[in-house]
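Single chain ahead, by itself, as structure tokens, in the form predicted on its own.
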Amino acid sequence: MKRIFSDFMRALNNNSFVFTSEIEPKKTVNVEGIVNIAKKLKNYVIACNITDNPRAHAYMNSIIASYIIQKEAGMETICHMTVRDRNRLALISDILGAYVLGIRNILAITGDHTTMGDNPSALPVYDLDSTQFIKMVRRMIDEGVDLAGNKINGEIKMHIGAVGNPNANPLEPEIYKVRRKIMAGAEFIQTQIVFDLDKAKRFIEEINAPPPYVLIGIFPCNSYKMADFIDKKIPGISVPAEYKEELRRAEGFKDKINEVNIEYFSEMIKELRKTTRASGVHIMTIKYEDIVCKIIENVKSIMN
């Protein structure tokens, strides 16, 4: 019998379609705006993503802000954590506070490189994979062993899950490495932004899940500009040119704006739930969670 240790993973064992989203702590001492955004989003989505220095960006710990946010608003979460930053005793230790406060699941990371961050001549770790931390973590929970072998006193009660990218071309390597991280003992998969219906599919079709259980990743983005600035900076992310133009005509009308995504996204998830075996979908946003509430609230009221 599957041990389930968090709602979000009771949900996933039910098979229910689940919504994540995700909350950014930032470069502050303040949590009121991480815990409202927590607040906002309670009602919509079984779990939120607390992320670990983004785009290599020394931001609020991300346990930390999980244990504030799981307390303060009763939001649960599922909080990264990077190789990048940590050698293996790090990792060990933050994953033994992080049971102790609270945190049930847990995403592997391998993280942007320190370069690309606002600290660019900080001196990357990667002591360990994303693949090499799983197996780590798993040992921890299934044999209450470290890395090393060394016991630990007490049970660990923790999901474990990875990341994987639909956008990859060619794929077969991105399904390779996201196979060995299934190996190793991850247990979902929630992927990078992905805008293509398509490559979802394929994606889900190679992975050959469930199990594990595969989360894809959206973003609705609040303006054309920014559509324009994923599709020709971030690598490997195609914006649709139709999807593009709608919001590039809906500028400067934030309801016009809404409806597109709106429209876009709900169509894109309906046809996910119906014609695959995804098991849900992470929203991610910039200052935009409003929009994860009504394409959530429109979702329901269709497939209803």
Given for the second form:
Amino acid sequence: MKRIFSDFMRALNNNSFVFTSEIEPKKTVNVEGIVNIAKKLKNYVIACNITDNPRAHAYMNSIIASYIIQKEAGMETICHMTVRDRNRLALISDILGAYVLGIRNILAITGDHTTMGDNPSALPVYDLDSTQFIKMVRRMIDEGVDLAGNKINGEIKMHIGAVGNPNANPLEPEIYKVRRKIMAGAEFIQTQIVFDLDKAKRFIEEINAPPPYVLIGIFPCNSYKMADFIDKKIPGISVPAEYKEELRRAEGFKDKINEVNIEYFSEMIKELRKTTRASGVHIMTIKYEDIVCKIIENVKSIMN
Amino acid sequence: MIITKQKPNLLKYVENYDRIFIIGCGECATVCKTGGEEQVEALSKILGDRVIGKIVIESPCNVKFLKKDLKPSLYEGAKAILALCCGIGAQTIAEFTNKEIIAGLDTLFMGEVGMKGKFYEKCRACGLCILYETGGICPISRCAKKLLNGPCGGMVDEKCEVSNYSKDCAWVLIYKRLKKLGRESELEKIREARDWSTISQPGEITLGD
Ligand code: SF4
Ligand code: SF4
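Starting from the form predicted on its own, produce the coordinates for the form predicted together with its partner chain.
Below is the entire complex, every chain and molecule, led by the chain shown above.
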């Protein structure tokens, strides 16, 4: 029988259609902002991802931020951990510490390269890659030993997941890699943002491995400008022309922009639910958390 | 081959010395056009009468060649030796001569010498070669994150995020090569966490051991 240590995993395991969202701690010692976002999202998503130095920018520690959010907002977290910034010693001690702080879901991340970040002279670590990290955590949980086989005192009860990219071109090496992560012990996959339903479908079909649960990443844009920026400036992600056009027509009217997003993504979610074995969606936004609640509200009917 | 580049502010380093002996390298630095006859000559012209002598040693990283060609009478009067060779050569010379050494080059990487003056990094001397498993393409030196289970999410249209998408993603190259060789099964295997202790301490070996 599958051992379940978190609400997130329980929901996945019950075959509920699951919603998660994402919060980004910043270069700040002020936690009010992230706690408030978490409080807003709490009644809509089952858990929230907490990013770990995204885009190689040095921000508040994701484990500490996850702990604060769980404690102050009562929201379960999926704590990101990148292998870019710490070697296996630090990864092991962070897993031990994260568990003690009540964190029950970890998402293993490779991490954007240091040269792309806000301290580009930093030495990138990558002692382990994300697959090896997943395998290590798996053994810490299942066998109670660290990477070198040293015994851990006490039990670690948490879940480990991985990232996948349905936009990858070519897709095949990405699929091989995701399958290896699953083989290593990843229990769930959360994907990069996808706008194109077919890409999401194909990704899910190709993985074709026993659960893990796949959550497709989506990104409602709060303006035409944002959608256009993603389309043109974020490599590998294209934004459908119809969606962009609708945003362009709604430009300047907040309610209309909301409507466009609610309609577009509700439709996509319904399709995913109906035609794929996706376990849920992971909704990411930038300064647009309200839409997460609105979309989920609208598609509630398809949840069970 | 050890790939080098002349320090952009090389002259600043020798500013305070009036008796300089210049040593070039007949191997790698000659190929890189950073420390061959030509470059030694050119620098010697610039430094003028502050130069008391110059020589290009066949390979200054090899003590045998230093013993053979670098006679103390040549450099004895020098305040400093300007080494136009890689960091290995510069250190070998420093130890051999016991003189103040000015490394005139930045040592960049171990690389392939391509056509048209192009050099490509191909190995980091990791001490545990896995080329056989990766279709002859080294992920340690050619993947910016030295991943053993790539590609990462930074691959877009076969290119790597780190070069602003101008360079090939090593893991796409590996994937294509393995496929071509009919060795897809390599792509299904998890490559385990590796032992970095091979390069986390100064290397030293003795022939025959
Ligand atoms: S795996 Fe790469 S870095 Fe290691 S020895 Fe082989 S070529 Fe060199
Ligand atoms: S894009 Fe490819 S080469 Fe670049 S870091 Fe990722 S796996 Fe390595």
